[in-house]
Amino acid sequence: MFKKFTSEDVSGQNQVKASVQRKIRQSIADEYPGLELVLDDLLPKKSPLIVAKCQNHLNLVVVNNVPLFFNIRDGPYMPTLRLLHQYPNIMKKLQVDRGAIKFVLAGANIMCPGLTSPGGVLDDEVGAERPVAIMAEGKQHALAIGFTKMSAKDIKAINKGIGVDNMHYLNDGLWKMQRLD
């Protein structure tokens, strides 16, 4: 998804309004509980937060110029990476083995495979259509943020096809642009 972006890929930045970013807040709020505490300094109710618009229906939720979150469409609010790795336990976990990792760093969506293999590790929590953290078997930070096809039970249940839906990685255009000048 992020592959090749770049800020030249941001079509539109817009200030949104106070309710609006209520509604954002909310959102974000009700999805990831563990921010609770540290939400407001993530989101300053009195410093301006932007939207902004790219190609496929992107959202990029930036304060201070810092992408912190993004959505597509009207789906769930997802961290970046970066948000992520300073808040490693806002989200549901799931594991790939060492030999998934390559992949993953490259792209690729999660196999089935990949994550009930010795090494992977799934929660059984995990419902379908969720954003998930991929962690990779022998490393402490989460390697990409992904969205669930089907619940862990499926994914152990079925073993074949595509797991989870790889939305950004490690080293992505997302990744690679730290602040959105």
Contents of the next structure:
Amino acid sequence: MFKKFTSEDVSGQNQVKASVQRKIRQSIADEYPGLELVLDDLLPKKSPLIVAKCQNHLNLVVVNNVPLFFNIRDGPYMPTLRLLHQYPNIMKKLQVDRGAIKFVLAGANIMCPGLTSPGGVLDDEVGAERPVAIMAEGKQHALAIGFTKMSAKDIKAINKGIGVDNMHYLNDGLWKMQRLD
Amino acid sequence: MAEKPQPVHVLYCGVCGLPAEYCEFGPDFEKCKPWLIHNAPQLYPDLVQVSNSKEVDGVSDQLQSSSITDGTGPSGSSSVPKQEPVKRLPGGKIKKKERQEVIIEKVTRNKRKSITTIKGLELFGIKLSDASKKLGKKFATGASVVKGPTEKDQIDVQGDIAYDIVEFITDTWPDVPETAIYFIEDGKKVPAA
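Other form of same protein, the form predicted together with the partner chain, not the form predicted on its own:
Complete assembly follows, chain above in first position.
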């Protein structure tokens, strides 16, 4: 999704009103309970919260010029990888095997066999259409943020085709955009 | 208040910007290697072993050679296109006339709108005001003669017309060979033919 993404794709950014700000905070807090304690540091109540609108109904939540979260249409907010690296335990994790890393880093969606093979790890509690962190065999840090297409049980049962949509991965456009001015 | 989870500090590669452990999958692992040996030896024990076996000189050689390739890589590629503008610009008018070429460049304006600029048509003895009128008529957009950055006139045509301007130029003015038309893409000159 962010394969080709530059600051040119941001069609407009504006400071949102307090009520919208509250709503964003609330939905992020609901989605990531582990983040609750640091949410005040991430999204300080005082400093302005900016929402940047991009193409394809994409929104970026920007604080102090740093993109922190993104969502599509009214979908769940997902952290950027830089943020996820700092707080790795806020999301459910799925792990792909080593052979898949190359493809995921090129932007490919995550196929079921990469998750079910010996190198992969599935969290049975993950339902369909949830944001997840994609980890890799033998690596400490997440390499992508995904959005599950089917539940973990289905991934195991079907074991074919796309299991997780690749939303945001290392070295894509959003990754390279460390600051948004 | 309960204790806050501390942010994890992640080691990012100084060369490619990825977390160091993903360098091997990054765009240019070779260039990252010296940095990795220096900063994250525990992640790639193989690399360190290789460099150790080559002794210290080997490492410095490796560093040097990589920096040399770094240096020669871009400069080598840039020196070729650099020579051409050097010939054209300070060389004066005589040399300009020697190198007859039309340069087409797309400039983006307001994100979604673009302007196509055409430079060098006058070198073929074409009247720019006539040319701009023809271009405007053909593409049904505004086209005007504008004073270029280096006192050279250029034609600005509204909209992205790079796709069929080449054909139009060669059709309307037969003296302009297709080989003399160049596009500028990402700062590089690309022949249209």
